[in-house]
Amino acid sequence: MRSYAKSIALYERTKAHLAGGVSSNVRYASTPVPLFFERGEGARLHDVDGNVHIDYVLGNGPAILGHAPKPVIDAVARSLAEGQVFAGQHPRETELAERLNRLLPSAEVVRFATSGTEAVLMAMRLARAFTGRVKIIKCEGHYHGWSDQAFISTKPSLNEAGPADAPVPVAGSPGMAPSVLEDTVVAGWNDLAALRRAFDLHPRQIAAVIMEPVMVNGGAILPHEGYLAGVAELCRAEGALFICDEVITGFRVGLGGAQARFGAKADLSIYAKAVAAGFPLALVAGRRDVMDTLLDRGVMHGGTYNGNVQSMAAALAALDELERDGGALYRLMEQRGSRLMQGLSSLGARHKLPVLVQGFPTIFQTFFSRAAPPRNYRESMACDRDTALAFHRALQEEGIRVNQRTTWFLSAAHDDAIIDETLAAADRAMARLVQH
């Protein structure tokens, strides 16, 4: 058994001075306590107890090039002597905006922010200002940050969620203003009929529909064929905007994100995480006429750290690597991730475990279920979460780090040797499950 004595001691010490002992509640989901890490190198993390982990969490997705990628670190190091924040513009912002306009299907113009939560709030405000409407439809099981306006029906219990054909908005946290629920309409995902019903119940009141193009936070579930295009068409017909939250899928499933993969185009899109390979950067990209409300109608968006020098330098360097040789890194990641997915499926069959593996090669999830692969939040909730958690713990003991949902993020640093090592460890972890 691995020792975590130093992490446990540091956690107890930290709780005396840092609220809850962590800087994000998401970090509670670690065993035996939130672990403390000293450094990351490529595909590996080193914790304070000397344990080495092959990391498939990757900071919850940003580290698309692995930890401390040299081209990005070098670019940021060169930028440090130039300053950090100016309360003014600098040329890297222009260069990055031009590149993003070229790469992203929905980007006529962009605006930079620092976190995905901020960018979601900006997109919602833009939609309400542009349409003159208030209500926003969001999909059950989708995560759009922790703000009052967005943290609704993200992970509701099925007792609270109401009937599948008419979900009830459920606040995700104590302390949220009850009034935000009045402005939010919840619909089941991957179901155009459900979306039409939501519009019909609130005629000419819907400002926007917001969704993840792939339900990553609910299980790396892909949209049905034509679903995203159908959402865009329905929004146009109803005079609402389509907001695509590509915080996770953007720059992870390809340079053009999920919209390029599925041939869809949103009115507004949100990106973060992988765009700067681990440095804090988010953005809203979208139609010029909608984005121009920031200037023409005085829609407020601010932020001291927006467009800071180091994040701009990191993003430009990351895009240099991701675009190199016509996106060769993506082809490598697709090959290696596909081999990992297929290997995990084969191991499940060998150990007679009901393992489902679904998603993209660069981000996928392992479920335990004898039913068909889940298509939405409620079906994902029906999978065996206790076995998934046991698998997470068994993998950790074998030196493989995934989150407690058993979501796997792949990076360019996960080479063939690391995939081999991972599959050997997963074989041992599944054997543990069978034995217990």
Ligand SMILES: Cc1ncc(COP(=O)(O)O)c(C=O)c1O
Given for the second form:
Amino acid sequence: MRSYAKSIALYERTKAHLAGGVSSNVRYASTPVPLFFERGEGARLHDVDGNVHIDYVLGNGPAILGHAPKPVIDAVARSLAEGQVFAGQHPRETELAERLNRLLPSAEVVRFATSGTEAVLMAMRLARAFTGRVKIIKCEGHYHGWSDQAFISTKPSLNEAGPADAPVPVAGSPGMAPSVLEDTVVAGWNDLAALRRAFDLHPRQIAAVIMEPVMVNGGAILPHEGYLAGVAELCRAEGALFICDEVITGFRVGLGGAQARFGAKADLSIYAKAVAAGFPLALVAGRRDVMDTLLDRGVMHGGTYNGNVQSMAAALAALDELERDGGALYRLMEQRGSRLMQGLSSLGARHKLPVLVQGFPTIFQTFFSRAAPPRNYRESMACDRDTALAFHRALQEEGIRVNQRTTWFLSAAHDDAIIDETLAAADRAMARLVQH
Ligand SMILES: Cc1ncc(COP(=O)(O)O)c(C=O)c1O
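Since the structure above is the form predicted alone, I would like to see how the form predicted together with this ligand looks, so please show that one next.
To see the whole picture, the full complex is given below, headed by that same chain.
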């Protein structure tokens, strides 16, 4: 058995001075306590107890080049002496904006923020200002940050969530203003008819539809063929904006994100995480006429750290790596991730466990279910989450770190030897599951 004694002791000590012992509630989803890590190196994390983990959490997505990627940390180190924040512009912002506008399918212009949560708030405000409407449709099970406006029906219990064809908005946290629920319409995802119904129930009141293009937070579920293009078309017909939250998929499933892969185009898109390979950067990209309201109509967006020198340097260096040789790193990651997905599937069959592996090679989830692969939040909730949690624990014991839902993020540092090591560990972890 691996020991976590030092993490447990440090967590107890931390709780006395850091509220709840963590800096983000998301970290409570960790076994046996929120773990303390001393350092990350490529695909591996070293915790304070001396355990080494092959890391498939990757900070929940950002570390696309692995931990402490040399080209990025060198670029950031070189930028440090230039300063950090000026309450003024820095030429790297221009350079990065130009580059992003070239790479992102829906970007006529971009605006930088610091976290995904804030960028979502900016996109919602822009949509409301541009359309003069208030309500926003969001999809059940999708996560768009922890703000009052967005943390709605992200993980509702099924007895609160209402019928599948008319879900009710459920506040995700105590302390949220009840009024936000009046401005939010919840629809089932991957279902154009459900979206049409939501529009019909609120004629000419919908400012925007927001969704993850791939439902990563509810289980790496891919959109049906034509679904995203259908959403864009429906929004256009209804005079609403389509906001695509690519915080996870952006720069992870390819340079152009999920929209390039599925041939869809949103009015506003949100990127964060992988774009700066671990440094804090988020952005809204989108239509010039919508984004110009920031200047023309004084739609407010601020942020002390937006466009800070180090995040800009990190993103430029990360894009150098990701763009090299026509995206060679993505081709490698796709090959290795596919091998991992197939390997996990075959191991499931060998151990007679109902393992379903769903998603992209760079971001996928293992489900335990004898039913067809889940297509939305409710179907994903119907999968066997206790066995997923047991698999997470068994993997951790074998030196593999995935989150408690068993989502797997891949980085360019996960080379073939690491994939082999992972599959051997997963074999032993599945054997443990079968024994219990
Ligand atoms: C799809 C999506 N949108 C928004 C966010 C919020 O981003 P941040 O944690 O940077 O505020 C997340 C975070 O995981 C996310 O997965």
